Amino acid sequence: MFKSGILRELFDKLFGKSWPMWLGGILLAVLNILLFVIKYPWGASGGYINIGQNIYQTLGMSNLGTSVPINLHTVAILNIIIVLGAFISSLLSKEFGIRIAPIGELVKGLLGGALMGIGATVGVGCTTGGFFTGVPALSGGALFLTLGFMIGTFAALRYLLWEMEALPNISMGKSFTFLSGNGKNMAWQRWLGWILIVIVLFIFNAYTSKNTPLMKIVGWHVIFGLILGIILQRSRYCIVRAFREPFMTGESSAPVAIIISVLVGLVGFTVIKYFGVGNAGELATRAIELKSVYPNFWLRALIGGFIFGLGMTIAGGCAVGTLWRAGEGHVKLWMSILGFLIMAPISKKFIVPGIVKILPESLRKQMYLPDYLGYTGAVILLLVILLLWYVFVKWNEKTGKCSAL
């Protein structure tokens, strides 16, 4: 695109090679803080649910539908534009390709997505809204959701290792790649990337030119979705790896990157919640404090997190990891998205009410840590937990005591 000079050098730095995952994590955390200021911190499962509900609504299944269209649902818009942003990034970096995995892997993608849809609705959160956002939001339920992710990931990993030995044919078969960016005569991909950026900017202007607060907020989610998609794809930011690698290869780079990003988010969220940034009055401040603090403490979060952990490990991507990998052209993750979209509205309508009815309020309450520990105590607790996680993954990297491989 650029033949030489300063612009070519900048382009090569951005799209010539992958970024460090820790850098992507810091940038994502900063953007999450800004999303908090604009309206609400980053989440993904709510967007899946809304898109799925709109699909059912279009098919005439109004009992699974919704009155909120996709184009007015900020999280749904964010999810869609993240896929588009990752697609644009993979085009510009010549990393796009339609990659069709063997049939068995495609089925696992579909099943993994369905399990994530159940887990996210039962546990009230995914790895993004429930963990990446939930922990910095000082949510007690987020801690048990995270524990559920870890247990589910470990169980699914043990299954996959068993499957490789006992049922190797499930994942065997032909795989295909089309339109690879490294192939001949693929220069059009970068041109398409630039054209799509212009289209996204046009969509942003179409929203923000309308003089209503909602349309302006949705418009800015379009821009944030584009940036998030690019950062996710370039840094290959993967929360699944953070939970999986210590028990698989023992590598600590992914967990350390996640820990750094959660720390950045923790600082920003604590400041916003403590001072009630952008709000006035006791009620407004309380509403800010309870953002991303869901009624899932403690057993509900643990159950949902476990189911979600199973799903994301089998699928090979969490709610957001699935989005940017789908943007790169991985058909297995397209199947994961499909499974999530199909199952999440069904789970919300038919599975979650039964679980809520069975569990007493004490096992599914809304718990804001500063209400019990104060802000100082809550932050110290989270810092200790993150430090222990860091010590564990670094120790395990050196000793391999908990690694399966």
Second form
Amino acid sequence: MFKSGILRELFDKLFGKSWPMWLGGILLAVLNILLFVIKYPWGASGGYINIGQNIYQTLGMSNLGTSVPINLHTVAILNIIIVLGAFISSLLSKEFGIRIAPIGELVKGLLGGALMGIGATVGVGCTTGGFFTGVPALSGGALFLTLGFMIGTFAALRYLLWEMEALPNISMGKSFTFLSGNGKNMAWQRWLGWILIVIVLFIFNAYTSKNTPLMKIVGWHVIFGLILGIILQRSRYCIVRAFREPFMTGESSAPVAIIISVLVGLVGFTVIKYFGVGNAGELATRAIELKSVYPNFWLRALIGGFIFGLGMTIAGGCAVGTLWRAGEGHVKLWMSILGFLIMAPISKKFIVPGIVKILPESLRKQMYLPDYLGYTGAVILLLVILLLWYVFVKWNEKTGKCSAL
Amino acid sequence: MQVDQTLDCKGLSCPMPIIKLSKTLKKQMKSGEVLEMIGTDPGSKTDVPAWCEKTGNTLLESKEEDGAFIFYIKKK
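Write the structure block of the form predicted together with the partner chain for the protein whose form predicted on its own appears above.
Next comes the full complex, this chain leading.
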């Protein structure tokens, strides 16, 4: 498009090489703080649940349905536009391609997605709403979700390594790649990317021109989805990696990137919650404090996190990692989305009530850390945990004590 | 370049290519032998060089060809 010059250089900087993951982490955390200011911090599983419920509703199974249409559900819209944004980003960077994995991998995608659908509803939250947002939101349950993600990831990684030895055929077999951006005659892909950006801007305008508070908020989620999708794809931001890599290759870049983003989020969220930014009255401030703090402390979070951790590691992407990889054209992750959409509403309707019945209320409390430790104590606790995690991943990177590859 | 073995990772996404790469080099190849790895995951562009550097294996060459990413790795 631009043959040479300053704009060409800028374009190559953005869409040539991948961005470092820590840069993606900082940008995502800043956007998350802004999402909090607009309405509610970032989450993903709520969007999957809503889209799944709408599909069941359309199929006439209204007992699994919902009355909130997709186009008015901010998280559902955010999810859809993140896929589109990652698609645009991969077109512009010539990394798009429809990649059909061997059939065994596609089945793993479907199963991984289904497990994520169960885990996110049981534990109330995925790695985004429950961890990336939940930990800075000073939620006690988020810490146990995180622990569950780690244990689940570790277990599923052991499975993957075993599978490679015992059942190597699962990941072998016929695979196909179409429309790859670095193939011949693929210049049209970049043009398509630009056209899609214009279309997203038109969608934004269609919402905001309605001029009601809800429409404006949804409209801004369209813009945020586009930016998030691009950042996620360019920095290949992957929370599975953060939990998996210490036990796989031992590399610390992903865990460190995630620690940095939690730190940035922590500063912003604490300020918003401490001052009750956005609202004046006493009651409203309490509501802001409890945003992204779910009734899952502690066993409920641990169980759900474990199931989710299994799923995301088998699928090769958490709820959000699945979205951007799907946009990049990995059909395995399309299957993962499908599994998530099918299972999340079923789990919410049939599995979660059972769990709630079995677990006494003391094992699924809505636990806001500052209620027990004060703001200072809560922040110090999180800083200590993050520091310990940092020391562990760096120590392990040097010694390789815990890594399998 | 003399290639001793080829590893097909086409269609696979993270983390499968790296797990396969590691297993193949460790279990099936001798020191000094060269592995040709073919994949289609854009993540490999950064993952494979990073893994080689971490493990001390030598990435001799990498190229992009019609939808695929090809790496030549010499075992330590």
